[in-house]
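This document starts with one chain, in the form predicted on its own, laid out as structure tokens.
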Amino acid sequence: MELDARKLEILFAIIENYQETGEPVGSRTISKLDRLNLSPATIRNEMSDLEEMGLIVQPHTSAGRIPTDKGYRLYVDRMLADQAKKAEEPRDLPALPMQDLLTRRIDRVEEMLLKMAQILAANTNYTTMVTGPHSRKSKLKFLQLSPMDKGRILAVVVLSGDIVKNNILTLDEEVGSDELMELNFILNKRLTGLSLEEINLSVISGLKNEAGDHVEVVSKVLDAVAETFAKEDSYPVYTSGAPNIFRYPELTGGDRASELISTLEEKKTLGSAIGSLTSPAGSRQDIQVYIGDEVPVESMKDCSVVTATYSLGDGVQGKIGIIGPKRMNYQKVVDTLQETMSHLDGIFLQTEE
């Protein structure tokens, strides 16, 4: 059976109407929009044809219709195709709530990240995700020996992402101003540009040989270094808007919401699933939409996501989720997510300029 034009036109005006009211769509109601201009029966004819094509399906008995995930995601690739045309011709965008937030320098990334989770919950009404800035292949950028007082001294270790860790080590030994000096000499020169597992027992071997009396600096230099690497591996989880899923009773139904908001709880566990989801094959798209069973959280198999990956930079990269029902006004969703990632870009490129 061919997927007309006049049949694509009938269902993507059922999955308009039923994102609004949220209730099974009628051959009658669709009948009444003036740019289709069909009798109710020749609807309900197409209604039928696209119910055996799987798109849509009645929920009971002379109820009218409702979209299938299928549905769902035809009518989401059709729109994201159009978003890709549209996105290579210029336009100025829209002032967003968080644009003034995002033009204001904040040296607290983390301060940033929990503040768009906010925004981005308030402004869409739906639940909102951001993970903290990561990277498997994080590098070692730069390390900073300071003296602090008598047996201590301040470690401040960089990685690539500019992602920063201040460690206070205690030393059972006094280390002079020009002895630091050297260290940090010798630290940068064998460590900047390695990840934690280019840090081999070579590279540790020569290190203790350069520093001479000082391996026992070197030793907790080294276990700082680790301790910041794996602090970047087990990034945050941000999240806002949890009790927006109260609005849909779709998801609200039996213990839905307590198993909804026991996974957003699980921050952790949250952040590793929407964060391993991956871009499907071939695709160009920075926006993905994963619907129902595409979601690899059981509990969410009723929602669907949004994820848009943001960049500070150096291969460190964090994830932005917009999790609701599965009829989510999916256009604002992904104009949102655009708009905010172009500020995003624009904020972190002055930065590093």
Contents of the next structure:
Number of protein chains: 2
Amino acid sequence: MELDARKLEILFAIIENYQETGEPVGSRTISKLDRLNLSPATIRNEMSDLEEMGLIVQPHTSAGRIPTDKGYRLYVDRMLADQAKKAEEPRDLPALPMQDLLTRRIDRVEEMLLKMAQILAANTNYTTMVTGPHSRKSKLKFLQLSPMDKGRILAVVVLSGDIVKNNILTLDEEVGSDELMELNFILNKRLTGLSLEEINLSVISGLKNEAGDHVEVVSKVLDAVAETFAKEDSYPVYTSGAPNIFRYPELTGGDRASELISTLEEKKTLGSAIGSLTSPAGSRQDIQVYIGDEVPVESMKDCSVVTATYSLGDGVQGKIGIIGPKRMNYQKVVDTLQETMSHLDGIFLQTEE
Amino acid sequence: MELDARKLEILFAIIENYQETGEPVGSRTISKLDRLNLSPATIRNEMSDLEEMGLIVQPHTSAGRIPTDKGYRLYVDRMLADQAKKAEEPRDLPALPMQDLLTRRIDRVEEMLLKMAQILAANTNYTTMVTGPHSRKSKLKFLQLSPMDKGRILAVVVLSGDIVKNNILTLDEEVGSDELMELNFILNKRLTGLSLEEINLSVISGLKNEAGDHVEVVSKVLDAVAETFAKEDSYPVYTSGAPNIFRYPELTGGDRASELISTLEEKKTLGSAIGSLTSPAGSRQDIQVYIGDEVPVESMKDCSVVTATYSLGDGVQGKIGIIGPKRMNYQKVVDTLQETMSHLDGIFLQTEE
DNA sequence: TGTTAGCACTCGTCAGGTTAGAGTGCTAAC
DNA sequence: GTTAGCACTCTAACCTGACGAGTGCTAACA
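If the one shown is the form predicted on its own, what is the structure of the form predicted together with the DNA?
To see the whole picture, the full complex is given below, headed by that same chain.
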């Protein structure tokens, strides 16, 4: 069977109507549309064909049609292709209230990401998740040891991409202020600019030689550094708008709501799931759309997820995901994500200059 | 009407049965209990009296009884009083898996608190919330300026209670490494040990005099310090076990689940609400029980909340709250919180030594 | 006087039946 | 190829009656 232009138009009309109402769409509803001036009977014939092609289904005999995953997939692919073509055209979305993000007082990228997740959730009425910035090839920018109390020092570790982590180290030996500065100097000289892999045994033994008496401090600092790198690998995850799932009855029936909320609370699972996502079907830019079963998280098989990869330069990057029902407004979500990306780029460039 | 021992026993039997089943309790159920060998008819008479006293109600004419807020309040007060008396007795609860918390690698108190919230939620099957450590009279312990890139420095601010915050400052002027160290020294000399109130105009102008050319740096650092104090006031809040509310149908009917989850996600509202709680009825130790309407959060009027105040010394303290249905197992929750508190004390003492 | 057995009564739940309406597929005519 | 008409199907909503849990009241009992 052939999928001609009219069938496509009808399919898309069904999808868009279903997106708005959440109810199965009948032939009468479609026939009322002006652009394809057709009687319900004709629509019914076409619908029957579309069903045969696996693009729509009836929940039960005397009901209207709803799109299948395959139907959505067709719709989304077409949409993304269209968008790629006319990417130049100005689009007039209501501007996101992202101004706040531009404030100079971004002390932690993480805070900004969380805020971004909140803005996205509020604007789309879906649930958002954002993985913290992350890099396979991040390097040690510098570290800073400061005396705190008797027997305790504060070690601040800074990685490329401005990932900062504080470690309070408890020492058995006493280290004087001057000695600490000396150590600080040595450690930075030896370690600055190295990645985790590059801090190998020879570097370490060289360091320990040079450190003289203060082997304990050095090894604890090294532990802290290793842990910072490791933590960086563990994808911190921020979510927002979890309660939005209650807007969509198809996501809250049975235990679904509970399972979804649980998944969102288990940030770790979520983080590695979203982190493992890679472009399946070659799609536009960094934006990926996963529909129903394509989502690699069991409890989200009734959802669709749209992800985008943001990049803060230096190879530091992370993912933003928007989770909604399969009938989510893909167009709006993709547009919104795209706008968010350009904002992020703007912020990044500004910081960089 | 008088509340004799037998009435009390029946009331408590009703409460405990209702806690287990979540179903209204009938007279037959109670009469089956061995300890008060009574016929259903007698129980009915007593129940009728209890209802007149406002301690129990019937959801509808031909149903069993469920406790009222007043009934729970009586039960809880009695329980807390009992517990105070026999506080010495060893209690054999299944030990909480708190060992993890004892690990030395507590780089941030916050992480430990989150983990604690998770353990509590998993063990009680209720929802937990924990406010971050917080102090009205916290002081600046020290600060540390480090050069980062061209035009940017990292300012680490440490408050009493080991509250550490990083601030990346973007400067218009260029500051050399030596000058930065000098500034570092001056700032620490002038500011260390002061609380927010004590950093007044005269301190600031003195500082600016001494700083010479680098007024910009000083004022930006002061902003960062002020913000750290302010942030400290804003109660970070961790929650865990939100999905547990789905275990209790009385909390998930209608829009209740959605509202509860929303409230939990709005950490800020939650923080100030839980922060504002003060001991209403004088109760045992630091543990407070709020039942139904006593909870100062609109969406939690169908819940009970048990809170405990933890203290990390130096006046630094925070609150733990356990949120569950009104029929929650108060005994278990109070015991568990008490055990957690002693664990925390243990950790704190160990860190201090 | 407190306790208990018996009984009529109330009310919510559940299964079964009915109805109205939405939507379809098919057929025949245009 | 399109459309009108019609019989058919299925769900949701509503009603109904039977059932059972639980009560309150009364009268008898220890």
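The term rigid core refers to the maximal set of C-alpha atoms that superpose within 1.5 Å between the two forms. Positions refer to the first chain, counted from 1. It should be emphasised that the depicted structure is a prediction, and the values quoted were computed from it without experimental measurement.
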Original post:
Does residue 247 show a Cα shift reaching 2 Å between these two forms after rigid-core superposition?
Top reply: no
